[in-house]
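Single chain ahead, by itself, as structure tokens, in the form predicted on its own.
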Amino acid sequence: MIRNASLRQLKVFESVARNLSVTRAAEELFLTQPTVSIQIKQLTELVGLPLTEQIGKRLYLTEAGRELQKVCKRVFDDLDNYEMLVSDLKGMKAGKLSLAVITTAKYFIPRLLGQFCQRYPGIDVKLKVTNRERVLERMAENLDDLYVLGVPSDDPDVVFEPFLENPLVILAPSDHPLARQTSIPPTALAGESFIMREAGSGVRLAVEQFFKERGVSLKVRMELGSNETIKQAVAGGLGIAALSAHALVLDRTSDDIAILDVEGFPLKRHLYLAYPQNRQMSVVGTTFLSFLKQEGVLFAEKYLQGLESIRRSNGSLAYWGEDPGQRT
């Protein structure tokens, strides 16, 4: 009887399942091979199906292996988040907090992990900074606490909140000859080159449908999947491209890059925090919510303070299409 297997067990194949390897779940566990491949054995005696199936070189899970993987996945994730309640109870806030979030976060979210961790040292984060796409894939696999996206989908089973500004702004070489035009219509654009990110990206979506409401088609030169290659190409006199102000904030002293005063520009976007609406958020995933909210709003006046260094290290460019001192 399945009832009877043991959590070392469900470990075992837990990892074996999710890594598709004995060698590597052996290695994630710091078990040899020949006890992963027992304790297998024995799951698959008390289940009284396979679990497994090796077809060439590649392992395989069986319709009974899938589904008690998810049954492993709901029966670990119990088991966090009651370690997590217990800490709570006690007065402390320790666990696991797993993020997914798009690469424009990168710029920022680290920081604001960095105070959250000294707040709750006793709080593990793993952070995977990808794609769109593949944040909304790791979102339907329900794999992580909390997301970031910064073009919310359609899926009426996610909560999107916005929490922070994600403006969009044109890069061009420094010695363009529209670096130091002011007002430029969008059609002007309609000849120049483009750097854009892979398609399905959040920011080629939003640059994409800006254009196309105007009636410009843009001409991409060329696809790169990282925002600092993209920032290179730039400066390389490559091509033009649409970036989140977010990837310029270390780079607000460069040279070789100047901002370009597009009508519509800078585009207003927010970024997005993201988790399914049914399901009972850990403990540890809570409570970082509720630091984004209450600290991080601090966290962004101070880092917005930052992109509008950048407006000024343009010279007259009108970096936030508006006086500074209006914003609010």
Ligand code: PGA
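So that the term is clear: the rigid core is the largest set of C-alpha atoms that superpose within 1.5 Å between two forms. Positions refer to the first chain, counted from 1. Since the model is a prediction, treat every value here as computed from it, not as a measurement. Compared with the form predicted together with ligand PGA:
- The Cα position of Val71 differs by 2 Å or more between the two forms after fitting on the rigid core.
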Second form
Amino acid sequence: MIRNASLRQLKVFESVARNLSVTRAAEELFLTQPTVSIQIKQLTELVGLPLTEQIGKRLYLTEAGRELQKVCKRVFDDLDNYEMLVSDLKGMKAGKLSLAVITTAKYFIPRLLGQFCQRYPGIDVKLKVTNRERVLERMAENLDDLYVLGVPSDDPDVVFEPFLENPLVILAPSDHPLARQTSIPPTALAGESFIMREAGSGVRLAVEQFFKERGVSLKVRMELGSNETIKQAVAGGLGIAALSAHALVLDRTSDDIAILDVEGFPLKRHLYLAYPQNRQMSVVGTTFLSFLKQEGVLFAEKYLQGLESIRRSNGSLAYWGEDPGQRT
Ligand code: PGA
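Moving from the form predicted on its own, what structure would you give for the form predicted together with ligand PGA?
Below is the whole assembly, all chains and molecules, this chain first.
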């Protein structure tokens, strides 16, 4: 009976089957060739059918051998997974972390991940950057451990924790006539050509809501799916746009773009960490969450200094701090 086979015999067979060679299996496992042959012979007796056949100089697997190779793969994969679980339980934090974040988060999450991966070198990270709608879809499909979003959904089964401020600013080419004005009423933007993010974007949702509430209908000239492309389009004089101030932190020296002093802007918003309420989060996910809560706060303080020094084109500061716990 195959259930009387030892793990050692299966391991030897797996190596022979993969290498299609007793010699190479012996080298790989640091065994002698007769030892390998004896293990295969014993396994063959347990199965009651030949597992390999020699034709000329080459070794082939029989049908029974090919099926046993599949069984070995499943057994050893399961054992690998179990090993990951045990190292988690021992607090060694090894495994895979999967994150899905909105586009604004791409400016700071990779930096935090850098610190995190240094601290936990055994953790492999997969990061998906996409828009709000797609992040919500991934959450519904349960594809990732943790999510970062700009506008919480009303799903009662998801926990949203405010993490970092995410002010929206209005950008224009620096030679735009509005660039030198102060306290521009939102209605003054009605005639302007707007460059808008794609449908499904959280930024678009926030901008549309802001102007709709004030009875202003915007003239959308162009729809672009990337914050970086929008920045370049504004710099190139194609129109004005709303973007998260995060998109300006690293290159706020750009002379071609101005932040307009529009009343109501910067629009105060937050980024939220989100995860399903009722699902047991993986140990790796929990580790990252607590890392974000400890280190992320220190990081955020430094990072926000970058936001605080962003000035409007008329010289006034475009950003001011606020209570990070406040949900907008
Ligand atoms: P988005 O979200 O990538 O869906 O536009 C960004 C944000 O809300 O800041």
